[in-house]
Amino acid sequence: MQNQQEKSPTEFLNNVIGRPVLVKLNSGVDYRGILSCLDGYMNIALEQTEEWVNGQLKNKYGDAFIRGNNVLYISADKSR
């Protein structure tokens, strides 16, 4: 039996679409903005990104689209 908190992944990316989030991709490379939508190939829309490097903001975008084969993993961004 479930507990209460435990979420499949589909229902996680489902809860988190128009809120802040966290993708880290493969070369450790960190995207944090707000989720915009997705695909059945975790292919990612973003907005509002903020790219982040070794810790370090590198650069902002408007609008990202990730490709999802780059993507390690995505998380809920509760810092934003």
Second form
Amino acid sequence: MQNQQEKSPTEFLNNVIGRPVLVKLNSGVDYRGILSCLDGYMNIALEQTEEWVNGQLKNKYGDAFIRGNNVLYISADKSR
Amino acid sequence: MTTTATNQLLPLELIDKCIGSKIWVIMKSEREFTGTLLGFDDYVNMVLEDVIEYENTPEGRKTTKLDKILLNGNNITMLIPGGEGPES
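Now that you have shown the form predicted alone, what about the form predicted together with its partner chain?
Below: every chain and molecule of the assembly, starting with the one above.
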């Protein structure tokens, strides 16, 4: 039971705040950056953001806000 | 047609039993995931580990390996315990 608590969505998010993440949107576009904060809607604020489309780096943003309804998944990003 | 709740298993209890084991997630779109289920919440947002993402396109299937993800429950269609995935 305690183990389950540790791995719940909320706990996962608490563990990745401030860390590099990969956010994939429903459109298939990837955003890599440092997760500065997020809320219960999965609205996300990223720093040092890179926009990847079809495996190619398309853009860079200092700060980016992603509206939560577009988010497919948030992954801890090992490659940064 | 009344069922008492003695040995009836609620849908989310079935998923709760899958925590720690492999699961196969099919999305609304042409996308599927397999991985070890670490946890989920009331919206069926799921935390998965050792994930393979399958993206089915007209050109074929594209797979991506991911370490640990929080999958948004919004677009999930079906969950299949066991997690053989689309390639079995």
